[in-house]
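Single chain ahead, written as structure tokens, the form predicted alone.
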Amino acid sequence: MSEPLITYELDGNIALIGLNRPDKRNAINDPLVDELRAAVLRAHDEADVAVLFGHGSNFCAGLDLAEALARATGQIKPSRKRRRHNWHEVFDLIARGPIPFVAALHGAVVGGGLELAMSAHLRVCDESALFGLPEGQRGIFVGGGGTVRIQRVVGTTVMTDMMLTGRLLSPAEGLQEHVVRYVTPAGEALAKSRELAARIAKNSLETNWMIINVLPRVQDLSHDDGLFMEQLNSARARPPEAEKRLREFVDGKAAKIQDNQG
């Protein structure tokens, strides 16, 4: 039997999604794609929180490039009908489903895996780590939507110098242009991801669900519909939860905030 494509694994309420192809330096073909989705739903199901990592020794070098020439030159045969792109209904479901996901990075995180990993929350990296997009000196395009996520984060500037120059930027450099948040020693950005998870399943189920799914999209609105749409969401009615926690703090029960130093 063959080894999967994707581990999973619950640790009480947090699901741990590995890419598995660690010999192809997880390089993302279809299959891992349908792989994927089924984790992703699972864990919509059954974790408050989820983290993604790599086997091996990186996080994801983008695009089977056995299976592009394949497509490109009509070995696999397009759909009958367009549809949506795989790749972006399942990143979609990362970035905009019901739970927040982190992810863990190290070594190569470039093209298609950098779309993968921009589709996480918050992103930790260890000083292996390096971070391009290659796509412009294979002769193809982005095409997991990077277009929109990644030049979201980086800007334009940013995102057409890696494109055009295919330079890769360092752990260092990606804190810089907030490709990820925390950077830690070699081999322990899994550590710290569960140990970000863990924080985060702490909070509320509706605030995290407010936080990953509100926010992104008052990013797209004018001034005045983002103010609107804060308000619509802040006014709901609070589940009992929340008026347990506020009560916790009135009566000076809450646990205290403490600061994360990275």
Ligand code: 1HE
Second form
Amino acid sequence: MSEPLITYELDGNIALIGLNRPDKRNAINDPLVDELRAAVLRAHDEADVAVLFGHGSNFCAGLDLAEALARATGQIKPSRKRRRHNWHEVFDLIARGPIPFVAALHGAVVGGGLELAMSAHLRVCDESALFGLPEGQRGIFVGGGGTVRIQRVVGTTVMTDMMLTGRLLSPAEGLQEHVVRYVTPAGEALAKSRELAARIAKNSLETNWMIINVLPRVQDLSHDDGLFMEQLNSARARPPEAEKRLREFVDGKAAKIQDNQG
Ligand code: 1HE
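Return the structure block for the form predicted in complex with the ligand; the form predicted alone was the one displayed.
Every chain and every other molecule in the complex is listed next, the one we just looked at coming first.
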């Protein structure tokens, strides 16, 4: 049997999902997207937080350009029916599902690899990471939600520069442009991501769901509609988990906020 394109492991309540095509720098082809969909749905069922990472020396080299060429030359036939783009579907399962995702990044994080990383809720990279959008050099355009997700995070100016010039961002620039929130020494992004995932897993599931589902939608709303949406959701957040956690604090049994520094 051939190696899986995606590895899946459950560590307590944290799912570890690994891109596993290191010989092709974890380039994304259709079979990999299918396996990723299955892994994400499994994590939705049995984990409270998931960590996404790449096996080998890179997180992900983006779209499989050999598959793209086969499609462009008609060797892979187009579907007879229009369907939702499989990347959009699967990346949205990550971005707007029931549990938070942390992406652990290293090496190349380019094109569709960056789009995939941006569907996670928190990104950590090590010093080897390089962020880029080389679509312009390949004669194609972003297709994995980058116009929506990357542009909202880094802004039109930075994304336009990355796409027009093919310029790569260093980890320090990634931090500055909010592509990542944490930078680690080489080889430590996965360990840091697991540590953050364990911390996130201590929150209530309900609050985690609201953080990842309400915030991005409110970002798209007007001031009034945003406050309305906030009120609807914060009213919903009370019993019974909140009551238990509020009581723990009032009774002096809850962790102090200082325990979460760093
Ligand atoms: C690939 C791919 C790929 C590597 N599709 N096969 N993405 C890119 O434009 C990035 C293209 N890749 C690279 O620039 C480099 O490969 C890396 C900087 C990521 C890594 O370099 P390196 O020296 O470690 O590896 P390599 O020797 O370039 O590649 C090793 C193998 O991986 C080689 O195959 P082999 O059979 O000759 O060993 C490469 O062909 C293969 N490989 N990257 C297919 N991307 C839906 S819209 C999204 C649009 C995009 O994502 S555009 C960005 C595409």
